[in-house]
Amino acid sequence: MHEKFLKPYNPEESEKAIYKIWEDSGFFNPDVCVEKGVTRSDAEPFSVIMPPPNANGSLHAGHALFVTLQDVMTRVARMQGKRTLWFPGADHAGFETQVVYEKKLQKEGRSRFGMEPKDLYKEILDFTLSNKSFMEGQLRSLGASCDWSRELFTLDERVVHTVHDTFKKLDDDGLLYRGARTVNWCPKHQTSLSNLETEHEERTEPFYYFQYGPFVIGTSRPETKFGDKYVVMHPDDTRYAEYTHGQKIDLEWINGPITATVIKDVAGDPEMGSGVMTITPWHSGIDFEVAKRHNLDYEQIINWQGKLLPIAGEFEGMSIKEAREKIVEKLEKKGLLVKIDTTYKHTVPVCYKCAREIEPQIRQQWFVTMKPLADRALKALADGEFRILTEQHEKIFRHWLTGIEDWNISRQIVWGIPIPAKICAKCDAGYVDLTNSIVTCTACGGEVVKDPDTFDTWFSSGQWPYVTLGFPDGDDFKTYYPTTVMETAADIIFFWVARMVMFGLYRTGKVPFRDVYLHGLVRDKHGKKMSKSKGNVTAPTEISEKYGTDALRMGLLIGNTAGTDMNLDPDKINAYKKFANKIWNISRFVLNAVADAGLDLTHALQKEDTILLSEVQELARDVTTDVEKYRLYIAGEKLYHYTWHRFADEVLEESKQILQGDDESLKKSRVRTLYEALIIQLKLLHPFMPFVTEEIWQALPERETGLLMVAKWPKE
C-alpha cells in the first residue's frame, strides 16, 4: 500500500502542494491542453467568465459559492474533452473601493477631501492591487481551476480602451446625452447614484398640512418648499375649475409674501389629499417633469452637503434635520400649520453604502438612453438566444428591462476609469473626447476642460464577457463568445447580468452567454444575512482551514437549489469533513486489496461484479445529466449518498468475504471491479471534491493520466 496511505487524510498538508502541481501543469489553459493532446484542436469550446471580486478586501461566503458552482462545470468540461475557458479577473470596483479606502482614511484622521485628486488615486491604487493578489491568493486555495495566464483587471489599458469606444459608440448613435436631470445624490460621499444603488427604507414620520393661500398642501419635507411658487391642480378636478392655468395668487409663504401661479398638470392626484400640490422641481424627479412640460424656472434648495442654501433666509447654512422643526414652528406661528399627521408612513431611498437619505439633486451628467437596448435584449430572450434557468428571475429581468429608465453613468469620485469627455466652463456643454483634441466649446465658443467624472462601475463591469476575450478580433472572442454560461449572484441580475446582455448585443450583435445560473445568498445557520455589525460574518478560509475546502465545497453545494439563498452551518461542513476521510479510507481499502491480491485489469468479470460496474456507470450517466441540466446540488448529492451507504456501507462490507477466500479468480475478479469502481466515483467526485480525490489518484498504481483534472470522464 501507498505510504501516504499510513496516516489519515490531512487537506492543510496536501492541498497547496496539489494546487501548485495544478497551476505547474498549464491545464488551466485550454491551449495548453490541446498542445498537450489533452484536447482536440476542433472541440466543442466550453467557457466561463468569472464575475470578478472586488479587488478591496478578503473574499467571502458568496464568493465560495460562485468559485465552488464554476470550478464543478469548469472542470466536468475539461474532462469530457471540451476546449475549456475558466477566464479569471478583478473588479477595481469604482465606489465600493473608494467608500472602503474612505474608511481607511477616517481611521488615519485623513479626509479624501482635502486631497490632491492623483495622490489618492495613487494610494487606491496601491491598495488595491495590494488585496488583489491577496484575493487571488484565496482562489486558488478555494480550488479555482481558472487559466490565471489570461487574467484580466477591470482598469487595464484594453479594457478602458473598449469601454471608451462603446461610450464613443453610444454617442455616434444617438443613444449618449449629457443633460441637467434629477439625480440620486448622497451627500455624505459626494457623488450621484443610479437607482439600483439606492436602497428604500420604509419609515414613520410627520406630515404636515399648511395652508397655502387658499388650498391645503401637504408635505413631508417642509425643508425644499422655500422655493415653492407653483401650485399644481389636475385640470379635471372640478373643485378647482375657477382657477385657470397661469393665473397668479398672492400669498403669505415661510420667509413672506409670495405670488404663486397656477399649473393645470395629469401630475396632480385628485384622490390625494386635497388635490393641490405645490412642486420643488430641484429636489423632485415628479416635480422636474412637471416643470419640464410647462417650461417653469426652478432653484435649488438643498446643496451638495446637505446644507440649506441662502434661498432659506434665517435657516441658511442649517441640515435638514436641524431645520425641518424650527420651519414648521415659524410656519404655525403664522398660522399657516394646519395639522400634522404623525402616523405617515412612506419609503425614504437611502444610499446603499452609508444609509444616508439620498437627496434629489439636478445636476449635469452622462446618461444613457436605455429603452432601445433594452428592447433587444428583451427580443434575444424571446426568441431563446439565451435563458434564466430560474423561472422566479427571469420574470424579474423581464419586468426591469419592461421599465427601464435611463441611466445615470457618471460619478464624482477620483478611482475608476475617467470619462473621455470635455465640459465646457461657461455653458457647461459637454462633448466626447477620445483624443483629447477639442479644445473650444462649438456653441458657445467657451473654454473647454476635462470631465473630472469617472464612469459607473457597471458600466464596465457591463462589458465584460466581450472584454476579456479580445473583441473584435482576438482569437479568444472567436473561440470562446458568446460564452456557454454566466453564474452569478441573483442580487446583481440588473446591476450585471441585464446590462452585460444589453451591452453584448449591442456591441458585438449577440448574446455574451448562453444560460444564466443565478446563485442566492450565503446566510448564517440560523438563515440571518451575513454583515460584519452582527459578528456572524464566516470566512470561506477560516472554515477551509478548519474542515478543508472539499468539504466547503460540498457544504455549499449540497442542498443548494439555484436561485434561492443557503444557510452556511459548520456543522454541515463538519459532515463533508468526515466524508472526505470516508474517501481516503474506501480508497485505502481497495488499494490495500490491490496489494494483496494483484490487480489484472484484463481478468473477466464475475456476473455479480459485472451488474456493480453497471451500477457505477449509471450512476456516472445519472451525474452527467445532472450537471448538463445544471442541478450540481442533485449531482453532489446522488455521489456522497452512492459512495458513502451504497459502496463503503455494502459493497465492501460484501467484497470482504471474497477477498478472505480461497477462490483466486473471484478475488482478481472483485479486485478489478473495486478498482474501476473506485476510478470512475473519483473521477465523478472530482470536480466536486478536487483535493482529495487528486491526493488519491498520485497513489494510484495504474491510471490513464497523471493527473486527475485531465482524465476522462466517464461516459458510461
Second form
Amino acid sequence: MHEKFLKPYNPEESEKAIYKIWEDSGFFNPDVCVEKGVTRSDAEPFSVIMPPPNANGSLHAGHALFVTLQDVMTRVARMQGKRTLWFPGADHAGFETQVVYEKKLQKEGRSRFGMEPKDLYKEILDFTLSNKSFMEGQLRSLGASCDWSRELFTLDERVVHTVHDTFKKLDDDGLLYRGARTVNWCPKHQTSLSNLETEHEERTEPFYYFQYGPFVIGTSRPETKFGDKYVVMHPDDTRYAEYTHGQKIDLEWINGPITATVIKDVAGDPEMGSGVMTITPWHSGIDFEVAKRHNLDYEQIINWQGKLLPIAGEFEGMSIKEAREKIVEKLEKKGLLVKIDTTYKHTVPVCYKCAREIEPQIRQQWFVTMKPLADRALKALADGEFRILTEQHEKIFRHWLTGIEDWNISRQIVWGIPIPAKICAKCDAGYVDLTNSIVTCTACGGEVVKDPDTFDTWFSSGQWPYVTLGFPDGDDFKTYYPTTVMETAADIIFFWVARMVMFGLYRTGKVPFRDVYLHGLVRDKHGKKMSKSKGNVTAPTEISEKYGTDALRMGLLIGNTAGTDMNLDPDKINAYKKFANKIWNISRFVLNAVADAGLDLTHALQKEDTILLSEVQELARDVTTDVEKYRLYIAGEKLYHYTWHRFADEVLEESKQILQGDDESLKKSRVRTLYEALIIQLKLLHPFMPFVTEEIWQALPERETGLLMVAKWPKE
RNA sequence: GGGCGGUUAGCUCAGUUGGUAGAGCGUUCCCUUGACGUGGGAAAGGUCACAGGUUCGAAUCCUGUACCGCCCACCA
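The block above covers the form predicted alone; next, return the form predicted together with the RNA.
What follows is the entire complex, opening with the chain shown before.
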C-alpha cells in the first residue's frame, strides 16, 4: 500500500498537483478526448457555457457554487463518454468594472472625469487583464474542468465583431432606434442605466400642496416645478368641467407670473390628490408621454450633475436638496403653500451601485424594440424549445417578458464595446456605421462624429452562447449549439438569461440552451446576504484552503435546492472535510485488505458479495438518474450516506471477520468485492469530490485508466 | 401597485411521483490497541405556521388566514 495513506488526507498537498495532471492531460478539451480515444467522435455532445466571471476582483462564494454545479455536470457527462465541452470565459463587465476602477482612482485622489478616455480605457484594460489571470487561477483551484484552450474574453475581436453585426441587423430589421427618451440618469456615474440597473428605495418625504392659479397641485419634487406651464386633468373629471383643453390661465408661480395651459389627458388621475397635476416632461417619464401626446414644450431643469439650471432663477446652481427647502420657503412667503403632508411614502429609483437618486433625464440614446424579441422567446418557452427547471423562475421569466419595455443599450462610459455608430454634432441624430463611412447628417446636413458611447455589457453578454461557439459557421457552433444546460445565478434571470434566449433566437433561429438551471444566493451562516460593508464575506479560496476544495464543493451542493438561497456554514463544510478523510480511510482499509489477501478480479464471487455489488450498482443507477434530472443535491447526499453509513459502517465492519478468518476463497471473494465497490464509489464520487478521489485512484494497483477523470461512468 | 416564494428537530436546511418525517451542527450517554478519535455505538428532541377541503391515506394536492422574505414597477 502507498505510504501516503499512513497520514490523514491532506487536501493542500494534493490539489495543486492533481489539477496539473488533469490540465496537462488535455482531457478538459473534448477534441483531445476524441483524439486519444477517450470519447467517440460520434458521441452525443454535452455543452455548458460558463457564466464568465467579472475580471475585476476575487471570486466569491456564488462563483464557487456555480463551479461546483457545472463541474459536477461536466465531469459526469465526460465520464459517461459524451463529447463534453465546458466553455470558460472572462467578463470585462463594463459598468461594474468601471465603478470598481473609479473607486480605486478615488483612493488615489484621482477621478475619471478630466482623464482622456483613451488613457482611462488603457488603465482599466491593464487592471482587468491582471485580475483576469488571478481569477482564472482561482477557478482552477476550485477544480473547474473547463477547456482553457477555448477561453474567451468578452472584449476579444470575435465578440466585438458579432456584437456589431447584431447591432446592424437590429437596425436593418427596424428593431433599433435612436431617440430622445427618458432615461435613468445617475448624476454620480454620469451615465444612463437600464431599468434593471436601478433599485427602488421606499422613503417617507414631505409631500407639498401648492396653489397653482385656481388649482391645488401636489408634488414631492418642488425643485422641478420651474418650467411647469401645463396643468393636466382627466377629461372626465367633472370638478374641472369648466376648464377647456388649451385654455390659458395667468397665475403667480415661483419666480413670478406665468401663463399656464390646460391639458385634458387621461394621465390625470381623479383619485389622486386634487386630480390636477402640472408636468415636468424633461424629468419624468409619465409627463414626457403626456407632452409627446399633445406636442408640448419641454425644458431641462436639472443638469447632468444634479444642479439647477438658469431657468431656476435665483436657485441656479443649487443642489436638489438645498433648493427644495428654499423653494418651499419662498412659496410659503408668497402664500402659495397650501399644506405639507409629512407622512407621504413613496419609492424613488436609485443607482444600484452608488444608491444615489436617479434623475430621469431626456437624452438621445440607442434603444432596442423588445416586444418582438420577447414574444418569440415566450413562444419558445411555451413550445418547449427550452425549459426552466425551477417552476417559480419560469413564472418570473414569463411575467417579465410579457411586460417588457424597450431597452436602452448605450452607456456613457469608456469601458466597454464601442457602439459602431456616428452621431450628428448638430442635431444628435445617429447612424449605424460599421464601416466608418458616413460623414454628413442626412437630417440636418451637419457633421457627424464617432459615437463616444459603449454598449450595456449585457447587450454583448446576451449573445455569449453563440459568440463563444463561433456563430455562424464555427465547428463548435455546429457541434454544441444549442448547449445542453445553462447554469447560472437566479438573480440575473432578466439581465442575462432572458437576453440570451431572445438574442439566440433572433440571430441563430434557435434557443441557446435546452435547460436552464438557476441557483440561488449564497448567504452567510445566519442567512444574511454577504457584503463587504457587513464584513461577513467568506472567500471560497479561504474555505478551500482550510477544509479542502472537495469539502467546500460538497458543502455548497448538499442541502441546496435549485433556485433557492443557501447558507454557507463552516461547520457543514467541516463535516465534509471529515467525509473526505473517511473516503481516504475506507480506501486505506480496502488497499490493506488487497495487500494482505491479494487481488484477483476474476475470483468467483460469493452470493453475499454479488448482492453487495448489486447494491452499489443500484446506487450508481440512482445517482445517475438524480444527476440527469439535475437533482445534484440528492445525488451527493445519497453518495455520502451510502459510502459512510452503509459501506464503511456496515460492509467494512462485517468484512473484518471474513478477512481475519481462514477461508481463502471467502476472503478473495470479499476483497474483490470491496475493491470493485470502492472503484464504483470513487467514480460516482469523483464529479462531486474530484481531488480526493483522483488522489486515491492514482494509488490503486489495478485501474482501467490512468486518470479517474476519464474513467468510464459505472452506469450507462 | 404587480409578480414569485417561504413557514418541517435547539440552529441551518433537505424531503424527487401523496403512504404517519431526514441531514449537518448542537445536546446527553457509552466505547482508548490494528481503516479512520477528522472515529464507532446509542439517545433525547418535531400537533411538518394556522383553519377548512379532496383522499383509504397529506409536510406533500386545493381554498382561505397569519407572519416572513424576494423580484419587478417613471404614479403626480
